[in-house]
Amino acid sequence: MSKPVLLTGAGGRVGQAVLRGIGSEYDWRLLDREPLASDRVPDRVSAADRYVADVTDFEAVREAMEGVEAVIHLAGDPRTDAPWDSVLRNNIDGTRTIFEAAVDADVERVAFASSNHAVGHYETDERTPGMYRSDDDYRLDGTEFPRPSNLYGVSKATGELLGRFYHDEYGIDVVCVRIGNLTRSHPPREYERGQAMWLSHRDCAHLFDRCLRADYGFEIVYGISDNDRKYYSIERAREVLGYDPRDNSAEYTFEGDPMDGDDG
């Protein structure tokens, strides 16, 4: 890209997960409510190129975004009890301040962070736990309606189809993602259902760096990596977005050590 990319929520697990990998190949413009410590940022950004700021304030985000080609928005409440207040104010006004000031700022995409929780309520006491397994075809693939488990899903839910309006009304490109169980040197412990959902670190920045370089309308995928055991199909990022994950959860026990023997 051209210009830079701005990054909320920068010092998050997604956003920490995505500078390790992707850090270098981009011009990055950093925003998260509180400073990034110094070894929290990649050593090309500048100063002058992290903002503190709390996602709702407009004026403070339109400025972090003059210049930028691209938004990634991992900003927000990500704890799946939140209250309402802080989910409305921190995970839907905060969304919609970042769609207002893209389109005032003429930004050309926006790569949504949604999440399972969007869908959570699919996994019924019917489903699970075969879902959650290899020998089960159960898929979900973006197609399908919300059924959100909790206010935080609903407030991701929200973040999707205010995605979908600001495509259709303004033409942005809008990837939203709903990211599985991200974990950075191996699966979820003794987990079933976070085994089924494993996004490694480094599958996780390889799919946003996908988001910023491929050519798309607007798209709801699901960030797993491609494990054996899957409930959630990675098909349409694949097709979509040249996603090619190269983790797989079943390389792993079902208590997070790899099968191998090797750490590394």
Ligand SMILES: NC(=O)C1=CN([C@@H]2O[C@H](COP(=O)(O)OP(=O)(O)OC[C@H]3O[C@@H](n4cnc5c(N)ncnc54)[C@H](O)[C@@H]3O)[C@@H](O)[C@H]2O)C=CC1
Second form
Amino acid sequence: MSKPVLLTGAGGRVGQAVLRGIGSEYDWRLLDREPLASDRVPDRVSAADRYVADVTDFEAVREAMEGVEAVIHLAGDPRTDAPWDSVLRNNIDGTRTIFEAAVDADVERVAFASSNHAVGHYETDERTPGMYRSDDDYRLDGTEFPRPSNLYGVSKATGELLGRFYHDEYGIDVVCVRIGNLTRSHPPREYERGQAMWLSHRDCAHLFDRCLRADYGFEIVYGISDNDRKYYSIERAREVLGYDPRDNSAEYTFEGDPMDGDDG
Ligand SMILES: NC(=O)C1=CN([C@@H]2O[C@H](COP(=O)(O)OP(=O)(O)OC[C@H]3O[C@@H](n4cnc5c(N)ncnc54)[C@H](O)[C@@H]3O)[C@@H](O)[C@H]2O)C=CC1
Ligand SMILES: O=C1O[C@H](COP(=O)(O)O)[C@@H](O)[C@H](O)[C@H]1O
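In place of the form predicted on its own, output the structure of the form predicted in complex with this ligand.
Every chain and every other molecule in the complex is listed next, the one we just looked at coming first.
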């Protein structure tokens, strides 16, 4: 990829997983409303390529978007109990601003950080906790209608709809990644749901790398590791993106320690 990639929310957990994994493979333009400490920025990124800006600020986003090849849009309020005014502004208006600026700058590709909470109400009392277990074959595959678990989930489902619109109306390639539960060296501890939808840092970086390189039009995929417990299918991500995860929460105890005693 000859032109830079714009990464919003670069200073956050997902942004740092991406930069630590594939930071040396692209020219980056980093945007976050908080200034990034130098240890959070890959060596080659110049000061001019670091934007301290809010994703709802069209002018600032448009400036950051100039000449980029693709966008990984992560910035937003990730709290599952975030109030409506925050998700409306940061997640919905912010995502619309990203797409508007992408159209204006002729950027052809946006990867959007959606969430498991866009579909959290498929986890009904009848299905849980069985669906979190490896002997259960219930799967969501990305073709289902959203069933958000909270207003944050509503904002993520809305982001997916914005992606659908900007793809259909303007032809932008859009992939919405319904991210599970991101942690680095072990899955969430003593948490069946979290272990079912674990996304390790290295699988996260690899998945967004595939989002930048693969050919697609509009896609919704699940962003989890290859967990035995999974209730999200990763087949679409494998097929369309070439996603090939390396981690599996089954390689850890329920308490989150490596089965083989290696701290990995
Ligand atoms: N961490 C996880 O397990 C999951 C994360 N996600 C999504 O992935 C994205 C990133 O999440 P995390 O890295 O965990 O969150 P985080 O809170 O660690 O990082 C978010 C970053 O975005 C920035 N930000 C927030 N609002 C902004 C705004 N209006 N303008 C500019 N920058 C802004 C923050 O300063 C922060 O650096 C979010 O959209 C979240 O909803 C989705 C599912 C699971
Ligand atoms: O979308 C998100 O999901 C993860 C996992 O959800 P949880 O309800 O199992 O905690 C959450 O940790 C993260 O903050 C959120 O952005």
